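Let's start with one chain on its own, the form predicted alone, as structure tokens.
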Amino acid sequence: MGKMHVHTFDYLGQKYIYDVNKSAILLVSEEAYNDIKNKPCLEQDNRSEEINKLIKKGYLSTNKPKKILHPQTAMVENQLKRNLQRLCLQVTQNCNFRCSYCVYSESYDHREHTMKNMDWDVAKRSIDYLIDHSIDSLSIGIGFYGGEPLLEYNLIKKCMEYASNNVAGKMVSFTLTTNGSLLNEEIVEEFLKYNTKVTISLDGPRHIQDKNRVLANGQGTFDLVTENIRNICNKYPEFKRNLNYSMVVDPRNGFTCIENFVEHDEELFDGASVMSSIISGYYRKEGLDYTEDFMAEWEFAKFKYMLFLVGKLSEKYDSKIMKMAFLDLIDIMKSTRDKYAPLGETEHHSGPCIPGQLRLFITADGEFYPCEKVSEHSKVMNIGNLEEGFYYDKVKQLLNVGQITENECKNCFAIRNCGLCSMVADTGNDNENKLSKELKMKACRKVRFQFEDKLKDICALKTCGFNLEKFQVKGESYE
């Protein structure tokens, strides 16, 4: 017999094993877990009848991937050709801010801060790139990037119309990630005409947002954007339906005051959603650290949001951050009581879309990339232009990143759900034509500790008679 597709782990006193082949947490007793973490490829004569008894149901098996291959590869040229469904412009690399760990600011190697603004002419040919490469798509998208992309705003208005009023038999959607210090009346009626979902970049109260999001002259954003946003609200309470916050979340500092602003200021962030993410280490100069006070804070938050799932506490403690940081465990949670059938002889970490299908970034000059997280400065992540199209050789490159790891990708108990893309993998070397392998098992080890930590959170959750159905985030149960 070979060795089981498993991983074992105990918490709060009980023993689990994960079943990779089935996706499901089973609860054992410690004899049979000893057996199976100790002695992994164990006979038929050597087995309890705990483990018989969940080998016959189809557990336990030593099932495992021949071939690490994305199964999406031999459908890229048709995907990509018919099938984009967004589009994300590069307006400008300009922008009114420096904050201190944006992407173009000095602590990263990818980007800076120029005067380059895309012209008309590029705007206008990805346009009709999206609509003549989407004909399967039932809908697509607009998504406007910066700098900040409200300093070009004649040309984003622009663009909507000429958008609308090109695609025909599918619906266009519009989006824009902006810092709030230039919506005005006249862009606000514009947005609400073509329903476009505005993201403010938000960090936090007063201290925090005046921390690292400043002017150019280094003077702080927090009164500035947020009186903005309280006086467009207040003029034109319907776009509160189509605003949401992004808030980078610094863990140099405290997690506390960022959720307490949250909770407390209604007039901010009353019918909007709150998204939240750590500073990118990705392409970093230098390393993060995380602060003792912001790990303790962070978890404290977490364990009061999980008392709240499972009833313990009131909705005053329904955190709009958590609930959001939640997400990606309630996925998990609801695979692991769904029929997941075997993994098969050829199989890929689940993680990489197609390049360029979901998001397709364009820069000022008409350059494709992946999405607008990865570097410009990459010659791997370069996947091709407007002149030439797509470089499918490339795309199908970034897409079976596992292929970098296959050894450790086929043993992995942590391929159904790795959210890993070729990003990880980068160097943003302007020379590398390739991915690295260093980078990418680093990552790895990231992902296999945080999903036995996801695992253990499940197993707390389920202990504590969570009830999946009444998780909700905007209306839509999980059911």
Given for the second form:
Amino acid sequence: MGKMHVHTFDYLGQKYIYDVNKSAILLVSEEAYNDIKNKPCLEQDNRSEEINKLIKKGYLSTNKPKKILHPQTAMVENQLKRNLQRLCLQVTQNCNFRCSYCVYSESYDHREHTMKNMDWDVAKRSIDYLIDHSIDSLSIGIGFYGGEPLLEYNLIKKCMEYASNNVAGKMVSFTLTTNGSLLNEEIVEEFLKYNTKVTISLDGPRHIQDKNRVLANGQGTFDLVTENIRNICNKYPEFKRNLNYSMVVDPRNGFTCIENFVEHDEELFDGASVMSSIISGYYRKEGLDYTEDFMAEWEFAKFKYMLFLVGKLSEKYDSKIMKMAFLDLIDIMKSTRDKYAPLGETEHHSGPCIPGQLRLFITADGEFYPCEKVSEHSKVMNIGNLEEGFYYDKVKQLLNVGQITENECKNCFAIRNCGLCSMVADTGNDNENKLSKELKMKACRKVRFQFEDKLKDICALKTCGFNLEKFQVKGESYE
Amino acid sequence: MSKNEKLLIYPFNVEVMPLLRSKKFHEKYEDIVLCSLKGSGFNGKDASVADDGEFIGITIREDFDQCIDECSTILVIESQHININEDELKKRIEIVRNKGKQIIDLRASNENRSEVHKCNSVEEAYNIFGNVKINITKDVTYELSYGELLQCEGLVDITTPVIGVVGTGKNTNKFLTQLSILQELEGLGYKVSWIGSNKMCELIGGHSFPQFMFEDGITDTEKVLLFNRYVKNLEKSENADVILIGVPGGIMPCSKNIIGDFGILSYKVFQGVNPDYLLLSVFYDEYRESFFNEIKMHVRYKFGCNLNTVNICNRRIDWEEVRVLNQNVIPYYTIDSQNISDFIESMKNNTDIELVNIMRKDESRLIVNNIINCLADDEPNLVF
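Since we've got the form predicted alone here, give me the form predicted in complex with the partner chain too.
What follows is the whole complex; the chain from before opens it.
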């Protein structure tokens, strides 16, 4: 007798069932809730009329996948030979900052600052590789990453010029992630010419930024960065359209001061988008503790934003940081309406993209990694190089990270909204081409917890009359 | 142009592959140079890289100036690129013109509308649409004042068997499928009238899709009736054994964002002409059996005809790119033809629709056999 593929939860005194096959949240009576929770086998006699009605409508199915295999597995060669989308070039491993939480810092295993720079030959061959492997792509992109990439500005300029002169017909986009200290008028003019999108890493007001983001001599960087950006934006107001801020939030600090900073410093943030993320826990040597104050402030900010979403607070509370945090939730709300096909016999949890296809990270030495977030010290993450091309078997291994937790995935209620990729199962210094089941399981537990939280948020928003169509990003309807 | 003259095809892309794979085209144009836009990824590779089919034997180049000096005629084709620099293209065409080379421009254009057709009666409309030579280098306009008359007469019967080829979108190998069917039928000695889904069909004796179907100022009802008359006149003037019609675009939207024309053109076409055999070309995906039954019903109730065959194209929609681009274009990636054959094999006993892979060698023979079996008189004893 199969068990219903559902997840039960109660929230604010109401009883809910999340139906995995239908990808739908059902509000049910207490009696039905207890019945389903205690007797999850479908072939149970004496079901209530409410449950029978749901079964009749196709809910509460016992259907579960029989095999875990990523649907793109058979397409890996085709995609990587013809449909590469974007490169992320590590133009240098050097940096003029010494941020305490930087992935190159001592807090992490997977990278270290060196004086190594990418030379033109590697950069050119990387761009040629992208051109050669993107026959089917309508658009291609090149990102510049460091260290601090602007330390290698001349190389970046040469790359943009080369790609622009040698690609016609496709959209070519350029992106760069920088600490903002080295931006100057010459660089900005060049970036405007190529419509380069620039992401500035800025963590918050002075006391936050200066705590983690410091120069090699320990001096804070807030004034250096913000004054530089203010001057540039005053002279080139159109540059703001190309500007994003990336805020790495340290959960050992407060959150309200960061939010206030973003909402009130119009000169810096007006017209620019802000992405925030919590300091990465992956590859970290020591655990990351969230302070009670941080959690309280975060939850309060979330509460205020939800009140704004349901029209109980004014637009003043339309928080830039929270808006980005809620994108994921909105995606789930959209998908619950769209994904109605039941799970197939063969499935894989959502999350992994074909490693390298969307954002191939190429190191200064010309080695391939799935993206800039993964460890360069991990053998399992090294998926090829400029000389040999892609190692397809390794790409497929990473794509099918769900196979290391096959049984758990088959029964998991978050399979359609997982979001995990192979990075979470990488030890950071793997030498045996292996992913860690233990690390994956740890991440799985977190995902299930977070997904239930999101389901609850959705229930709260729906109950309070949230209208999905009203959710807008940059002036456009999210849909 | 004589057979010995060199033809440059520019900007080379997958659109032109059906022609390069066609004997008819090679009979007409023997010496061909292919030049792609810079950075397309084609440079130095055999043309077959574009559709991942069998080896062609022509290497793609990017040195446009050199290419044009070597050729006497340039065939400018529709570009699949979304970021094409029109000014740059015009400049290049102008250079070619100044060098005294012949230009065949197959791109859709709103310029050079130099032909105006006026008609005030159904008879005139009959004559115009029956005999008009659609000039592939120019667009034509129509000034019509016969609408009511036409509607009074309604639809006329097309007695010659009609084969329809449609797709679920652009780039589903419809043109290659039509060409393959055409050549196979002609090889068997049948005479075929062909209305092609792509302007390129004019180069090998087909009629490109009548422009009036895309014009403003003609009502949809008139378009249906005119298309009906257009095919009738083709039937009368060419007296072929079979009429092959390829419909541009798709029969339905691919998604909320990739809408095409919602399948409106194909709806109008099949209100005017009911096909006796219909082949639908679809992008590859991991379809379940139910998909084919559903699409069969969709066709039956939308067009009022049977769906006989489904061609699985060796391209798959790139849904990730759909999300990134957010434009009304269909990003796709090409997949190995063997994947399609494997999929067809796995579906063999699960659907009663014939599934084919036009990229497979000799597949056109299979399709044409099906067509002949379907269209052949299977009740010879029946008098009435």
